[in-house]
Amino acid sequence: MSEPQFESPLSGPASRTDRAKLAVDISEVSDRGMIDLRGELSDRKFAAAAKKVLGIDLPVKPRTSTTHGDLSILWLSVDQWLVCCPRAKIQDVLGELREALTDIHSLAVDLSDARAIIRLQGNGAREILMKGAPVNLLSTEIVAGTVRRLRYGEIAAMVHIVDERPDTIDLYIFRSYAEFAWDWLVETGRRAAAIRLFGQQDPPVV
């Protein structure tokens, strides 16, 4: 019997795109496993096996994110968190969790799946996200380690400030939508199509 294998959603998308006409790179990170991890915070003994097996505190604080070595913890609510690390390592990070949870009124679950992650990197990298979301991504709110939940192009997503310099930026939206989005970013995000907000604009190439 054959074994189920991954297949990325932007394979081939991303293979045909001229990336020489972009104003920044767009990549898709395919190598990322993501859990879904629900629970309450006010339970100490969630929050310290949560902790065990992670290697680092829930965040709290609504629209941040923690990290620890290969593995990042995005907040989605007060009750719930993606738990992201390398694909390969997802299956290991499930177990040990759910056997840590044992008996914890709590959830985890694999949706390495469910989403598709599109990254953004370089200096204007906030105004191609911006052209598409109605959200002010150039706030000084907005710095390293933000989480953030959004429309994009009328679909849901969320983007993660995953640093600023330069600006790297990963825009999460779900699979059935990711060639959407993709063609969207690459789009706006064409040289030709570059703008800076709040400055002079340079004069259209002729």
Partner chain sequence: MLLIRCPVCGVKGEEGDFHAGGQAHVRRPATSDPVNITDEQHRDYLFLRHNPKGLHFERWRCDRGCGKWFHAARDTVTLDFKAYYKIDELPPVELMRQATGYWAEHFAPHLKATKAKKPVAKRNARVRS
Contents of the next structure:
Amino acid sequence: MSEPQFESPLSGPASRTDRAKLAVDISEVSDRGMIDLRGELSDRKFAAAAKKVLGIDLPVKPRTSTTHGDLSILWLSVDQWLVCCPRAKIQDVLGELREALTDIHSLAVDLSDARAIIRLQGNGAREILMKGAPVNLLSTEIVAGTVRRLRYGEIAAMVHIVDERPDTIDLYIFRSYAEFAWDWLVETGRRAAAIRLFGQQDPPVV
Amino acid sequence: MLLIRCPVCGVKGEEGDFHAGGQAHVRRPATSDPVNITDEQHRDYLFLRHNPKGLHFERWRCDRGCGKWFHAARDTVTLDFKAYYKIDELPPVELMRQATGYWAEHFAPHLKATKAKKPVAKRNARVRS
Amino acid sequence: MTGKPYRLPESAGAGRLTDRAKPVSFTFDGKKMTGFAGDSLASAVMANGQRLLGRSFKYHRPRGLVGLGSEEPNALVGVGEGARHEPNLRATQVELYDGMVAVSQNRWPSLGFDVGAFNNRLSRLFPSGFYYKTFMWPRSFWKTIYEPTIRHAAGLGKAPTGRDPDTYEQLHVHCEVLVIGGGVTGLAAAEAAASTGARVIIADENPRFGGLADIAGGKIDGRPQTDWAALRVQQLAKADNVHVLARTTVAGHFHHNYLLLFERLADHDPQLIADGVPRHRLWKVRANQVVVAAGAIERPIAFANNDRPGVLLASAARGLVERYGVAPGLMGVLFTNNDDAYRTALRLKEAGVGIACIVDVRQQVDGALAEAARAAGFEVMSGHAIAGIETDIGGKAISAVKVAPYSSGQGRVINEEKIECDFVAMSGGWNPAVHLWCHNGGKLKFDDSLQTFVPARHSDAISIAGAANGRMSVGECIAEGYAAGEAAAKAVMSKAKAVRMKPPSTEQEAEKRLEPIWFAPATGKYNEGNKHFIDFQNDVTAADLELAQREGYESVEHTKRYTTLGMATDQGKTSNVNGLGVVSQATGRVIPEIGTTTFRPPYTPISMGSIAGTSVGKLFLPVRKTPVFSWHEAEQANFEPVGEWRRPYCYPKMNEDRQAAVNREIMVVREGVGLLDASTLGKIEIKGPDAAALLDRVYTNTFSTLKIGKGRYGLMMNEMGFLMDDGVTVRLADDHFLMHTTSGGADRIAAWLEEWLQTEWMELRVFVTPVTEQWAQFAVAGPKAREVLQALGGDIDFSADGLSFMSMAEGRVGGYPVRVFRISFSGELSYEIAAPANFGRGLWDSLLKAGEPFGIKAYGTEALHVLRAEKGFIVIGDETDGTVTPLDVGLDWAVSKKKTDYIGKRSLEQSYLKAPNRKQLVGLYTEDPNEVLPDGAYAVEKVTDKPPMKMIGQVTSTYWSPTLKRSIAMALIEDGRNRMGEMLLFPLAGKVVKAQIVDPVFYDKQGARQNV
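Mind giving me the form predicted together with the partner chain, seeing as the form predicted on its own was just shown?
Every component of the complex follows; first up is the chain already shown.
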């Protein structure tokens, strides 16, 4: 019996892309494990049990995230979070979570393979995403740590602002749409189509 | 293209990021009494919807946000949203008062109940309607 | 150098936008011409002495330039060649570049000689409503003769052939304040708004900013208006909270300040296209506040044959000279009802262009500008109007105008005077450009002094300033622009310290009141060879409007539709108010009483490319791919769309057609073992103390009794009692289930469950998480399925007892972590094996390898469908269409009689859903076993010579069954179950097919094959 073969959703398309033509760098993040966690915040035992396993509080404020070492928790809804940690640790974390949550109304599911993650790095990343998403990513409310679900090029997606200046943004899309989203980014991210909003423009003649 | 705000997670977004769920405050008769549902009750539940000119009460879902259903009061002429309120809430009292036609009838018992408790309830009445 | 005498010498101090050092060559209708960098196509063609720029829409009358910018109704041209050809561009807005290939439109075979111009001779036969009145009989002629002929004769440019090679994109942007228009008003508004720190976008449709600052006359702070504007543009372009957009038309304003901005990035420079710059970008803007500073558009005057090439707006004449150094002609006549037009006379004289006289309809002409004109030596004919035009043969050039005394309300012309000239600059006053104000319900009011409609009220967060608001002096414009910008920013930026803008000092000649003139009386009998054009683009004359009134189309909206006034791409820019003036005179009603028609988006046309944006080619639609998609591709599978998924339909081998491949794949499953990629199947995890209760309410059958580790087939109805989904749900733990849905139902059913939980059964404590995307899932089906899985090795017992029918197991197979479900949609021994998606391809490859000795082959969706049809299993969407109940398809056994409540139960009790004559699912055997009925074929009670025939049902699934070696079909037939054995008739094209009603389970009725 041979080792199980692992194939991330974008290993093919990513290897075929000429990154030099792009205004920002894009790459696939494939080593991240993800647990979809649901529970009721009104149940104090739930939040406490989650914290005990994860080491940090679940983010309660909408569209935020918390980070602790190599683990981060993204807010998905008032009763739903995405727990991210290295893929190698996912079964341990999931196991501990399920054990801690026994008899507490909750649902923790390993969804590490359900999504593809595309990381955008560089100035102008927000503008590129705004070519596909009707969301004001330039809002001053969207800072490092912000999580925002959105429609991207007609598909369901989510962005996580990992860092700012220059921007590092993780775009989460469902696995089956990964190539479509990648192709969108490659097309809209072309250097020749680059745009920076509200910065300096060439003044038109009068 | 309407601009909508979700009262659950506070996100403000495009109409396309929300899902319209039709008229608000329609209750399923079978949930409370599955055995004794007249044909008329069943008909009204399935098919009878109102389409007033002016103030209307609707259900929406925050599709690309928190995924939660909520209520909205909207003027069907100006398309202005007058209020957003949670799925288990009644509209703000002042809007229930402004309602006309079907909605005035629908809210009358709730208004009566509210009045009995407090003269003016600013806060949304948390009653299943 | 071409140009003389129309290109003015540099010494004339004209042509501020052109660079005489940079000649540019281009062709117009194949004729080589030269212009300069900075020219518009219109100015360059005019400089080459050509007046004729197009033919009109309906009458094919020769037409020349009328306007200066986007208001141009006549000079519509096509630019570019082949797939890059773009029709219907206004020549005034086309920026000239070297090598441009441009053509005129609406003429055949050439602009100078146009066969369609015969329509003009027949124009008495072409009144408004002509098409409605004439082409009524015989009816069949409309499609075959009338419409094709009319479409050839009328209409505008030609669509490009070939696929557009350029790229387009869209951008979603939010800003606090959007300022529409980069003239002095817009610049002032943007400056004021930006000073608060608000994010401001200012957009102008032209390549340059400043609006009419260069031709409006007057000074700001003692300097030319353009100096003031240039400084502001530079500051705004530098500011980090402002985005300045030239070549960008705000095309539409929609609810809640949603706006479409159409940016042309590369039309003006083919090199940019070659560099890969998107040709157009469509901005979808949400603005908290909008300031409309769109300026005003000059009105033509309706005089006899006012559409002849050489008749243009006074502002256009002034602009041609000032901006491009091009003379509209050698000797002109200015025809006006207001003071502003005198600026044209003065500017033209300064540049050396001749003006024979100024014809002013007002009896009293004594404004400052008129006095200046008189002082400059102009003859001012007050109380006069142009009564006619003399042209060369064919009407392509003016030789003289006839001028007659005029007073308001006058009927016919008594005496007239001929004045030789080759162009007429006309000015009937100015109309605020209120289009964008009106797109989303802005109201207007009639302004008596301007004799036009000006903005009144709006329910959106939008304001309007400057000339667009009826302010016609530079001082008022700037003051109002500042005020509007401040107010807009303040409304958004509650905490911002508003920097109070100090308006500059301005000086500009005062203007006296204009006198409205809606119709200038003509020489000769009214309507005798005289056409007073109101809408140049749609060829609507004053006579057409009057006729519409006489025929009862009195409502202005009816007038518009009957005559086409103000319709289509032009949206009445130059025609709207003049049209209302004519209707007013014809009906004796005042204009405010008549009201206006609706202005619709777009302000000027936007490209189809920009509407498509990035969604072209492989990005046209989102495509979903399973984890083994690349394998299917490499195997050259035939794909079929299933929702957004692409699933393999079959895998044809060399020299095999689709039918042969499907037949082979079916027999592989029936006789050996097949492998199906079933990853698209919907999967939902459901957990909570009330999970079982929820399932009992949404399924027709009971799930609370299901044992852990077991699965059950469930049916879902909607509240109407109609089937909406089906699938096997497995109990993972007491409070934990895994639901399978149809591929198409995955998202819908998850949302459906959420909706019930959130909005109706709030007391149920259940969490629902869709997990479809997490799993790659494959069906291993066929008599040898067990052997294949056993060969792979692992910790799961695949024996008949170890994993019995409708059971599930978790463990490892071939080293992969899996969930295995022993369920069957083919009727064979079958396992569905699910692994995390990133292991999907590996597991698939392992299965193929392990199965090789057993002859395993992949099978596609068509084989899957035939296999299930042989077993009489329904497919939601094939056997159901939203009006089919579980009872109709014979699934009574899955409808609980015990449960008191579940979705759809009450509806199933309605008499009409229990009626005996409802269509019921049956099987069909065609009389000729080789005849496969077409899908959807109708069975009829009796076959007659021609329809109608009474239909009694339809085929829902129909296949060639290689297992049974004959055709099989499933059908919904009225009272079908009581008609077993009956022969039905299916009338098809040219024949009637007979088929016998049989049991819909065609194969292995006892289900023995799956229970081994």
